[in-house]
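Shown here is one chain on its own, the form predicted alone, set out as structure tokens.
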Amino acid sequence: MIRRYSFGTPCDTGAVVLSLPEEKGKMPYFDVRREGEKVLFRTQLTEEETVFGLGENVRGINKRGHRYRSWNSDDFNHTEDRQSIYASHNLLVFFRPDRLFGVYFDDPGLVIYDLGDARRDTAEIVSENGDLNVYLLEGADLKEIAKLFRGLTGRSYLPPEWAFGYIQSRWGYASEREVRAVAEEHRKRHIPLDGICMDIDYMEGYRNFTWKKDAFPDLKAFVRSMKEEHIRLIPIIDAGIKTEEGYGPYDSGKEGGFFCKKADGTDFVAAVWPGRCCFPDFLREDARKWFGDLYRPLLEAGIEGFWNDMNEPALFYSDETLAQAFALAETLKGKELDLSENWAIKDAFNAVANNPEDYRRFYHVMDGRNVRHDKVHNLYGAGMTRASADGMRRFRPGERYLLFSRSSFVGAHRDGGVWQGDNFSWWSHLKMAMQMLPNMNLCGFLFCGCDLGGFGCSTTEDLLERFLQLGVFTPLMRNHSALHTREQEIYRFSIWETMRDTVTVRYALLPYLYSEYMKAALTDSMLFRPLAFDYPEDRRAVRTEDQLMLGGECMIAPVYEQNAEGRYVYLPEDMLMIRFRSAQDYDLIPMEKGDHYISLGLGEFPLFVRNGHAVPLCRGGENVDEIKTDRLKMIGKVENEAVYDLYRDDGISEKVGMDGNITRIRVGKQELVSDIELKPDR
């Protein structure tokens, strides 16, 4: 059951696609109260009571304990202490043995959440705005909690299948020979590779929608040559247009009005990347026709795939915020700074970046009405993506896409995926990588992942290694860094080989991780999920905070602390582990449930696969385009028969359906493995 509470005078988000009556009456779970603008909602806690959500956020996957925010930020400096990352994802579940419910806070502007910060018993949600609509759902477990939101909000993004392929990236590629040197030693070295993301260095001047002409002369011919090589491009595109005569986004930009303006009518101007910019005001349908049509030239030139960037927006500085700074600093010119002033000039040059002031200068249309900045933020990513995927549809009709965002909303998840933004290299950023999947999956948010072996700092060969392997069952496996830090592509490791095998474990793995995909996002499921959905009744479960289920039938628990030769795991039943090395090399060892130290090296980790149930290993191949699932190994304990639904489509088609793509197989009574021969899935 799904119920909608109405608030002040809430604008249409676009985060539901379910169209319900206004509740009256009070709200169930909530005391509520109006203070001035904001709306508080207040929900006591029992000790035992476990909250699910926020989708991609610090801390665990229990959000409980800790003090939110949604705010997009751009902050990549994902610590602790961090109350809001890129992404707002106002979807919470509370969980104890008597009480089960989920709550979806449909409001575009800044919401608080004290999941028992102030108070351990309490949980109080602010909205700052008041003018929201408020879903409360109810039903008779926490997978169908999951699956009457994804009714509410629609069916999670579709990417093709190429897109489940390893990923090379790198800020600092900057021509067609780096791009191709990258490839060549990947291919030479026979490390599995599907796509290359080109970053800002690609661009002139790092404006949007352009490429150097000496660096890639001809970017057609290039884009055709890397393809025949089973490799896509993958460039970058910022949320910012350069404020510049005869750049021709901007002119079309300026004549069709589409830019965000400020209350005097004229354009809010801020700089990133490429310097002072403009930027599209993507809440309207016109400005997201013509922004989507600027990628055109890009995919003529044959790209099928982006990501988009700075979208929360970032802003790296105002003409308005820069002169506040340096009038602080003229006024205390020549001085001996006392330590109020010291603090206040440094606070002050450190504010000019994404400075709130900034946020309330400009202003959307909306429904005809001027609204400001601050009192929507959050939908200004999910309007970008939303452009990128249109633009991209009116293109290639029929036809999926690749496309990931680093700032989202609720809604965004049907248009395209996310990656975890701009971490570093550190053991605890692999662990919260891995924390952030389940209540990002619970928002919609199935095709994401993070910066494998990290963004910032410079990597290890260890941590690398082990990201790795989180990347192995992650639908977007992307290794990604930082200008200035270690170059960290897999072959310039002295332990190569060992990463370059753990890679090969992923695409003999495809046919399994594809298939859970396409029918988690086509029956509205969940790829990753706390151990709490599947053993709500088993306490030791459900307080477990490193360990996931996958798919339907297994269970991950990978390693994240530095220099670990192994790893404690809880099994909630009798489940076979297959210790993976590569593709071609694993164990397999049947064990029971409760509490067991297992022995991982570095090259080595873990999946186990609940007694019962059997899933498809196939060879694997050096690209998606050389994976067959004809001839299979079905991996499992079975006692008397297992049932696998395998998924098997075109991959590319955007017709798509469980009917007519699904392969039954059904595993007798064996052991460990049988062989399985199929129809050819092509």
Given for the second form:
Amino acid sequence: MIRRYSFGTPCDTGAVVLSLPEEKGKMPYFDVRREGEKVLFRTQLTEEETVFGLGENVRGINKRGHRYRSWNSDDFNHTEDRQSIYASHNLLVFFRPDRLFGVYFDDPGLVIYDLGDARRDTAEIVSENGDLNVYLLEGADLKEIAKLFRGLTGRSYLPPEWAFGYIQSRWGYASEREVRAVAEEHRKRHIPLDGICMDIDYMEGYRNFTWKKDAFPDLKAFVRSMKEEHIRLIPIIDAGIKTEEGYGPYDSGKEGGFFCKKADGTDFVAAVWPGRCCFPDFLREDARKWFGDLYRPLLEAGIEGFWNDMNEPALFYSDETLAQAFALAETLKGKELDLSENWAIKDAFNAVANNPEDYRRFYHVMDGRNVRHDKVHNLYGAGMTRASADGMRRFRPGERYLLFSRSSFVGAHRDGGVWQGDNFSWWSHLKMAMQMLPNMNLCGFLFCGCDLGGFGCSTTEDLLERFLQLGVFTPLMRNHSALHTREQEIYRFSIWETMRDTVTVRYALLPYLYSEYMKAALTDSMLFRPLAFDYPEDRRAVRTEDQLMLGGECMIAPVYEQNAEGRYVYLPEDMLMIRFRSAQDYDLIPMEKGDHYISLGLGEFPLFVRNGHAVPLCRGGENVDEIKTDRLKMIGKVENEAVYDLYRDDGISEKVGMDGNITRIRVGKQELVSDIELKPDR
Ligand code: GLC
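Can I get the form predicted together with ligand GLC as well, since the one above is the form predicted alone?
Full complex below, order starting with the chain above.
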């Protein structure tokens, strides 16, 4: 059951697709009070209570014991003390033996969540603006709550099948020659590859929708020839449009009046990569249509996927914030700084970027009204996602597209995926990436992944290998790194063959991973789940923070520590461990419920299959187009019979459903593995 409670005058955030009558009575579970504009929601927590949710954010799977904020932030420093990163996914699920409910705060502005931080036994959620709808979700179990939430907010995005291939990316690829070299190295060494991202350096002076004509003299021909090699190019698009007369997108945006404006009616201007930029008002339908059409030249060149960035929006500085910092510097010039002045000058220059005052300086037009940006801040990235998704749908109707964004809000999960933003090449970030996955899925974002190997600072060989071992299972499997860090393509490393073998497992498992993704999307369920969702009565499982359920059959337990040669795993039931070294080379080890130490040398990683289930493994390939599902190995320990519903489709049509696309595979009693033949898929 879902109930809606309304506070103040909420706007339509676009997150919710169900229209529900407003409940008039007192809202259960929470003491609610208003303080000025704010609305506060308070509930007691028992010691055994677990709190899931908040999608993309720092810390563990169980969010309890910390303070978080919904405030989409361009902050690359994802340390434990952070309270928000790039996304606002305002769903919480409270879970303990005597109560279970979900609560969604449909609020586009700042929301603060104290989940047992000030007091261990109290959760308090504060809506700063006080204009919001709150949805209470009640169901029989955790999985039902997740399903109800998807019913409330709509079906998750369906990417094309090729988007599940391995993608290589790096900030710095600046020419066709460089991109070709990356492709060639992968093909030469048989490292599977389906896509290469083009970061900002492909553009002319970082201007969106342009490309360097000397470095990419015939983009269309380049895209075509890469596609012949089964490699798609995936360009980046940023939110800001360079303010420069004569630059098409600026001129047309200006003419249409599509940029966000200040109170005096002039365009708001702040700097991003290309220098001073204007910011499309993505909350307006006509501005979204205009922006979506700007993707056309790239789509006409044959591009089928994009990543949208800097859409919190990130602001490097405005003239106003810069002036403030310089003014302070002027007053301190020539002085010997005391401690507070020393801090003040540092703070002043740090504050030129993403300054809260800047977010209060510009307006959107919503339903004909001017709305100050900070009131609806968290909708900006979702608006950009929608603009580009609609643009691609208009250009190639009926076909799926690849799209992933940095910033997001619930609702954007219908239009595209997300990546987890600028992580570091840190072991702790490998763990954090894993821990974000189930909460992102809970909030509807199924197509997600992190920068494998780590984006900031230089990776190490073992760290990249262990990142890849997680990436084998994430829908978006992309190796991405920052300018000036160690080059991170697999072939740069002495253990590149080990890394390649790891990637081959992705392709052998692709029939399973694609099938489980599509079934999760089409049936409003989750691909990655906390163990609590499947073993709610098992306290150990509920408290497990470093293992995840994957699809209907499996559990993963990645290694996330430096120099580890194995790890402890808790099995909530008897399972079969597949210890992978490559698509062809793996051990099958039946294991009993309970605690185990499993040895996992650097090139080894486990997938656990629940007893009584079987998962398909194919021969693999070097790109998704090569994957065939006509001959599969079904792996699993089966005492009577296992049934697996394999989802297959043409990999590209938009209108798909479970009907007609499921092949039911029955596996009779078997010790570990059987071969089956199916009708060819394509
Ligand atoms: C941002 C993105 C990152 C990208 C960089 C340059 O930091 O998050 O992925 O490489 O900008 O475009």
